[in-house]
Each structure stands twice: as structure tokens, then as C-alpha cells.
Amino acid sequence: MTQILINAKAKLRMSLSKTVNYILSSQRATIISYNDKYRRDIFDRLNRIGKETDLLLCPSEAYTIFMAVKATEKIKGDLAEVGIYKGGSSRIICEAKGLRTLHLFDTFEGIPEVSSIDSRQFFAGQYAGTFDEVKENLKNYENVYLYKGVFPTTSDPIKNKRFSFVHFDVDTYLSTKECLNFFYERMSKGGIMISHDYNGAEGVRRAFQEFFTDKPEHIIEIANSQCMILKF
């Protein structure tokens, strides 16, 4: 009888698993499970950040940023993020960067400009965080610098620096193009660039595809909305 019950429970779990996977696949979604202790600990840290800040990233996107920052520990250069909103993704970078220097850029007035190339879900003034809110969210981390204004007009303090990791979450064609034009030549060999909204925002996707047409690097599409560039 015990064996029959065990077999019945196993079949029920399998049936439920198939049903859930069918529903998720019909919605073009998936569940990612990390069961080892090291990755569980990371997800616990990321979940805490998500609860304490307005984090506009899904768990797998947050995990990708964290691990990319960790992967560049041996690469020379500072870190940067353009488009920080309320500082949620900035906190993720801070959790992984150690004592490396992080430069953060935002208008703190939302998206500055939207063109006809961009997806209709974006509009000028959207995603406006405040300078004080971000400063408060990052108060426990060292070597973090905030710059207010439209990038790259605020880039003068970092124009002579090299970078091991940069993250873009700027939503639009023009802003993405400006970020690529500025950071590409300043990336150290082996450095990583990650952008949000590559999948789902026409302007972001077009900016990347145009920029890397004559470059040796490949655009690596990641699950959900991100893409990654590994600098040669």
C-alpha cells in the first residue's frame, strides 16, 4: 500500500509539472530553479533588494547582472550604470562589486526623449526616480558616485577611465546609441556590457544591431529582455 501511495504521488507531481510547463510555454514563460546553497544565498540577497526597492527586473535578470559583475572581478576598470531609476539594479551591482568604483548616471527626471523608432510603451518623463531616494538606497556601499543629467553630457569625470562592467537601462534608441558610442572604446578586454530591453524595445535592439554591424563582438541574447556583449 505504501508503494502504491508513493507511486500515485509521483504521478501526480509529474502531471502537475507537465500542466504547469504547458501553461508557461503557452505564455512563452519559464521557471528557473537554483537549488544549490551558493545560488540560493544569492537569490535571497536579490529578493531582499527587490522587497526594499522598486526593482524593475525579473529574478533571472537580476541574477545575470550579479554574476556578470562577479565574473569581471579580475578585469581592470571601474563599473558604470546608465539609467538607474530608484537604485535597485545599482544595489545588485554593489552587492557583487567588492571595493571597485561604481559610477551611476541618471536624469532623475525620467526618460529624456522618445523618438518614432522607440516602442510605444515608453514616454518622456517615465521612470523618474529621485536623487535623494537613490542616495538613501545606496548609503551602505563604498566607492559609489552619482551623476545627475542627460548622459553623456555628464560623462566628463569618467572620460579617461577604463571599465570592466557597464549596465544600460535607458529604454530608447538615442540613449542606447549614446551609451554604446561612449563606453565601447573604454571597455577593457574581457569586460562585459549588459543592456535591459534588448528584447521588447525596438529602439534598443536597433541601436545595438547598428552599432555592432562592423564590430568583432557578437550580441548575446539572454533570457527575458537582456543582451550581453563580451569585449574582445
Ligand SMILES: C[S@@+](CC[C@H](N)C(=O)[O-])C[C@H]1O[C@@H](n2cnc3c(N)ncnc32)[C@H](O)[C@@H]1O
Second form
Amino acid sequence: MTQILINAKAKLRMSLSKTVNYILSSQRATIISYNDKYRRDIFDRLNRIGKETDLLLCPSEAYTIFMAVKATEKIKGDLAEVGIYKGGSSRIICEAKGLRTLHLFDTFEGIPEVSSIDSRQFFAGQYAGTFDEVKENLKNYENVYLYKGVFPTTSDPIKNKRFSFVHFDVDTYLSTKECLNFFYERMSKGGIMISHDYNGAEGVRRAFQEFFTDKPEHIIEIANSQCMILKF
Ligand SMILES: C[S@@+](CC[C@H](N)C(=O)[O-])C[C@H]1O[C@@H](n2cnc3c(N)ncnc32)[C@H](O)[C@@H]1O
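Next up, the form predicted in complex with the named molecule, please; the one we just looked at was the form predicted alone.
First the chain shown before, then all remaining chains and molecules of the complex.
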């Protein structure tokens, strides 16, 4: 009896998501379902963090970061993020990183500058988080270091390190270019770089496309706004 009910529920869920996807397809949109227990538990965990931290990523983007951090478990090197705002995405990384070291960079005064390449939705001073709020949001995790200032002027303490995972969420052309210039050569083989807003922020897309023109790695576009690089 219980098995019949479980099967009926699964069928109902499947036909519901098919119907919603059919309706959304006219808007070139889709929903992603996290149906099995393993994925549902992770989704719930990340969703709770999102609500607690004012996270600016959508659930599937948070899920991608979580899984990518897990996937780099055996790769040598530290982790880093540039563009942390209130620490929402940093906490997603923390949930997956175990005891590995994470370096976090932000101005805590918002976006430092925008150029004519950048989408008009961004402006200097936007997304100013506070240092203390981020510290509070991340207080339960070990081996996490915060650096305040415009990256890469704050990069000195990590200039001799290697990296297994880095996340950029800096919104603009200049900041994305600086992040790529700094981290690319410091990524371990098999390490992963993810950026938010590859789709949706012209400056971010342009910075990636220019930077990887003469590199062997591919820019992998992911559903929603992110892109991913797997270092060769
Ligand atoms: C969209 S917010 C980050 C959101 C955060 N990742 C989240 O998901 O909740 C962008 C952040 O990038 C930071 N930022 C942009 N360019 C930067 C740079 N060159 N150095 C340091 N921080 C930068 C801004 O201060 C802002 O906090």
C-alpha cells in the first residue's frame, strides 16, 4: 500500500513538472526538480542558507556551486571567492568544502567601478555588504579568511598559493578580468572556476571570452547565468 502511494506521488510530481515546463517553455524557461532524497536534502539545506543570508544566487546556481566544490575534494589547493556581498554564496561553499581553506575577497563598499562595456543595471557602490555581517554568517566554519579591499590589491597573502576551486561574482568587466588574470595561472589541474552572470552581464561575458581566446580550456555555459572552466 505504502509503495503504491509513493509511486502515485512520484507520478503526480512528474506530470505536474511536465505541465509547468510545458507552460514555461513559451517563455524559454524551465523548472528543475530535485526529486531523490539525496538531492532534496541538499536543496533544502542550501535553500535555508539562501533565506538566512540574502543570497543573490538562484537555487540551481547554489546547487551547482555546492556540487563543484565537492567535486574538487581531491584536487590540491585552497578555495577562493571574489564578490561575497553578505556571504551567501560563501556559506554555500563552506557547506561543501570540509576543512579546506577558503579565502574571501570583497570591497565591502560594493562594486568599485563600472565601465562602458558593463550592463547598465550595475553601478559603483552597488551591493555593499558589511564585514561584521559576513563574519557572523560564517562564524561556524573553520579555515575561512576575509580580505577587505578592491581585488587584486588585496591578493598579496595568496600570491604563492594554488587553488582547486574559485568563484567569481563581481558583476563587471574590469573586476572579472582582474580575477581571471590572477587566478587562472594559480589553478591546479582539474580545478574549477565558476562565475556568476556570464549570461546577463555583458562585461563578465566579454572578460571571459577575451581571456580564453588563446587558452586551451572551454567556457562551459550552465543553465541560468553561470559559466564554468575546468583547468587543463
Ligand atoms: C552581486 S554581489 C555578490 C553576491 C554574492 N556572491 C551572493 O551570491 O550573495 C557582487 C560583489 O562583488 C564585489 N566586488 C566587485 N568587484 C570587486 C573587486 N574588484 N574587489 C572586491 N570586491 C568586488 C562587490 O563589493 C559586491 O559585494
